[in-house]
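One chain comes next, on its own, written as structure tokens: the form predicted on its own.
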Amino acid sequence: MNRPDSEAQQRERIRTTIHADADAACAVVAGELAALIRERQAAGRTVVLGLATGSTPVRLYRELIRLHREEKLSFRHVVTFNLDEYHGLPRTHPESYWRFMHEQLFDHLDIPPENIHLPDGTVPRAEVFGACRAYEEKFRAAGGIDVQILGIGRTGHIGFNEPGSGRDSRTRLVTLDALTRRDAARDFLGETNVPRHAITMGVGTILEARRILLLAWGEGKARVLADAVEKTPTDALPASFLQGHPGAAFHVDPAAASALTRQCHPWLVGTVAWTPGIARRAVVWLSQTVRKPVLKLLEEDYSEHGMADLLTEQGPAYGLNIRIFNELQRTITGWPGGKPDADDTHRPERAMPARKRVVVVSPEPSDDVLGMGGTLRRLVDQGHEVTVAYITSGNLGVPDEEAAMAADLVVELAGAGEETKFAQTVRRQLEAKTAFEGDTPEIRRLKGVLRRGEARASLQACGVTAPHLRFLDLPFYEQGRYRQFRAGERDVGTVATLLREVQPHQIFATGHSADPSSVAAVSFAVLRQALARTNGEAWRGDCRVWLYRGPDRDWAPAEIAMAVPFSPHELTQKIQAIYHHKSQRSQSPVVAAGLHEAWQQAEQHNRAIAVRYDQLGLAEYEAIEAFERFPDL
């Protein structure tokens, strides 16, 4: 077990850094591993890597890149071991880690191919022991691993050794779990076409490297990153086998640290500094602890949960707990846009102007509604002017099936037009396309216009009418694929443009914390830097921006600025615009509680956060929309 390097540390049981944000982490990273090969390439000796894929090390592997390029980093005496390759694919498939470690890093330097080494994929089922066997000889015949560079799965895997996977587990053929195939769903273009099955380096032999270093990036990751590092070494949760290893360390960006004692609730592991934001995350956590509203807390509940020292500082507990309650309080309102002609100095937003220009940035349709359906037509209904901006087109997650279908209603109901000609060329190309084949453009423009209907009818049933709807088709999108998103110049204009055309005094996003690798973290960057770019504009200064999330990211109360709640009816509403999405049934990666459709995931979402506020000792509602308030830029 690794020494914890502070107080704060202390339930740590795997040495973690935090860094600024993943490009950070993938510097300092990438500085370990040049100066290793560096070291060794003056002694004449090779570096063995063992590397991963996904989109978590794509940040390292283009970093390794530059460093190549700019700073003549040579590989030509590293030698590469993968850890894993789903099985039934050729190299040749687009999702073949082969083809993707060649992509992303391989082809960009100068290692010889013979020193490049990933498991078969194509061995025949029958053949998987022995050509597992053959491929730990291999990298043993090498000198063993030096450096091996892991990701983390939010089922806990390591590799593919899902849970279930022990301490001593070798390389060896595995069944994926359900979690692991819905996230590589978008991938593959539908889950079905997710292989089942995946040849993976066992916990066992990833613990024989003499250094392993995981990364981990956006809030996605967060619980199951603070379990790995703080909880009992279980093969329930195959990452905290890494507790027992000397050379162990985790790198990691803000998002997926929020989870950790010391980011969550640092008075547990030492003295803070008691900030009225730390002091209201403690009321509520205590809150949450005993199973007390907020205005019962006693001065034992905070002694026995070693708060003691928050009461010395800003007591008695009676007039803490007032002041807490009435923060969470202050916090609910049912006017997003502000209460025309109200005293709003305890508001969540200000109450001028009472007709607000309002921006919802959507990083693929139907982010939207799920995110903020109720709230958005609450803003509609209370007369604010409404824009809702669609970064992309969403089409890289319609099924084919879906696309099919609209292609034939185009051939029957259109006639002899260039519609038909369109939709029957269409119909073609997915006929004669593979399980595992990327879109043409055609099928890609198809797929887009499906997402702009099923868009439009959903914005319809939240008030919002076409005029205000806009569909930028950001090129970053249209040019790339999942995992491999690169924003640029033409994508931050068009946003920067928008913004100066509507002059928003309101712009509601997500992706903030997303992995940033996502959709929805791309989008998120690209509305930061078309910010900056508009700072010291006179509607700047009247500008605020506010954060939502999907329902498959939890909100804590006390992260809350502004909470929006309904009635059963408007959240009906909002359920009836979600399923307006229907190319989206079952594609969401995330599934609670046995839920499988988008909507099922919202409304249990929301009614989650008003069970929170509920037992907090706050009015109680069917359901709230949650937000953040985003710094200003």
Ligand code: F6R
The other form holds:
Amino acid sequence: MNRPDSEAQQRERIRTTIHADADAACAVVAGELAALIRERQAAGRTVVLGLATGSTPVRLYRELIRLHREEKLSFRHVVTFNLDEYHGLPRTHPESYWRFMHEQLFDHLDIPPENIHLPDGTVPRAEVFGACRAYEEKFRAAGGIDVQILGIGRTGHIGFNEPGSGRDSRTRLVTLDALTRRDAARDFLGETNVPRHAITMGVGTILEARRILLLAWGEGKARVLADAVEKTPTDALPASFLQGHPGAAFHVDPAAASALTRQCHPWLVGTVAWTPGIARRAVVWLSQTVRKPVLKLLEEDYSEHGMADLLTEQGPAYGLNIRIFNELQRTITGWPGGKPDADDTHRPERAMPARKRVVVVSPEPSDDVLGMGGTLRRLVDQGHEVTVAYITSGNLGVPDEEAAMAADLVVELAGAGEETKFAQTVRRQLEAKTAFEGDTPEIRRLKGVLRRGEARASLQACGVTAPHLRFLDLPFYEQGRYRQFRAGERDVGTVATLLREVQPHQIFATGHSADPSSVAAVSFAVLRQALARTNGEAWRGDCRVWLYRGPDRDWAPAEIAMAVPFSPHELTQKIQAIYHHKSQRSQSPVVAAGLHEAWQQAEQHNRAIAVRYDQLGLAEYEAIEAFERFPDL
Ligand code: F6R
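Can you switch from the form predicted on its own and show the form predicted in complex with the ligand instead?
Every component of the complex follows; first up is the chain already shown.
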């Protein structure tokens, strides 16, 4: 077991470093690898690296490529073994790990091809066992793995060791978990295309590496990461077995670290400076833990839950309860754009100007209504000038069948014109398209048009009409692939131009703590850069940024700075607006049977926030949409 570095880390059983962001973490990890590679090279010895795929290590690989190009780091003496590979995919498949590794790393280095090893996903089923043994034999013969790089799946898997994988498991064929397959669905253009099996090094195999560096980014990993680091090791969460390894270290960004006790409940692991924000979080947590409304919390509730010093500083209990209750109460407003002519001292949003210019930034069409459809409608109804800016076309998310149907409609309606020719071309291209092949520009265009149509219909249901919709179709998305997007000057320039033109008083945005490779996170990074570029311009002095979240991201009530409640009827309207995104309906019959349709998630999400407010002793609403305030830049 690892010794914690500080009192705050006392529950952590794996050395975990929280970096400013993923790039900062990758610089440190790449630095460690580079030092080892150079040291071995000087001694005329090789280094054996265990490598991972997925979105997590992409930035690390970019940094290694940079070190190679700019700082002459040579990989001639590096031998690599990858963790895993899908079974049944040829190497040339766009989603094969073989191809991923070559495109993302090996093709850009001076590593000899014979030094590169991945499990062979093409061996026939009957020969897999022997091939797995031979793979292990190879890295043993190479001297064993010096440093193993890992990501972590939302199921807690490392490699493809899904829950149930034992501590001693070896390299073998495994069946992928439903959640893992769902996470891969976008890359494979539909969950049904995701392979069911993979070959992976086992947990026992991974634990034999001399050093293990696990990386994790984004709030989506927060829960599983905290459990892996703080809870008793169990095969229900294979990453937790890393606790037994003296050379294991986790490098994470603040979003992935957010569920560690030192981050979310610091009062449980030491003394804290009781800022108003931490006090509010602690009282809300106490109320939820002892299942009492805030106004009924007693002195003993505080002292029995590690919060006696908060009472000493800011008590007595009842006074503190009232203060926090009022703070929570004041987050609730039916006026997300501010209430004209009202005293706004304690309101989340300022009263003036009464009619605000608002920009809702939606990474893909549908993020807007999913995250804030009810609020959007309110803003429009209350007379604000609302512009919805779709950062990307979202065309990668449209199934082929939808595009085929749209092309057929055009052919049937448009007679002999150019539109028909275009639609016929798309139809032919769709028919010629082999499984998993990327889309032609024509197919992407049609898919983008489809999503625009859905967005228009959806927003019409929210009262936002055509002149205020902006489809920015940013190039980072049009030219990119899932998990590998890279924003550039043109992306930032387009968003900055829009902001300068509208000069908004309010911006609603999302993606701030998402996985940095996701569309939402890249879109948010572009917005931030655009904001940085417009710093100092007059309109910026009167512009606030509010953050919304998708229905897959939970809210702790203490994080909420503005809670917009709505009526049962308004909730129905929001759901109807989401229905219009027909191409985004779940593709999998398994998933569709559960609560996984986007509209279902949104409904449940908005109701859940209302229930939580109710349990704190606040008013009981049907549903709530929540927002955080982004610090002024
Ligand atoms: C990849 C691998 C997986 C991933 C994990 C996280 O070789 O073995 O365990 O590390 O699924 O995936 P991303 O990084 O895409 O979130």
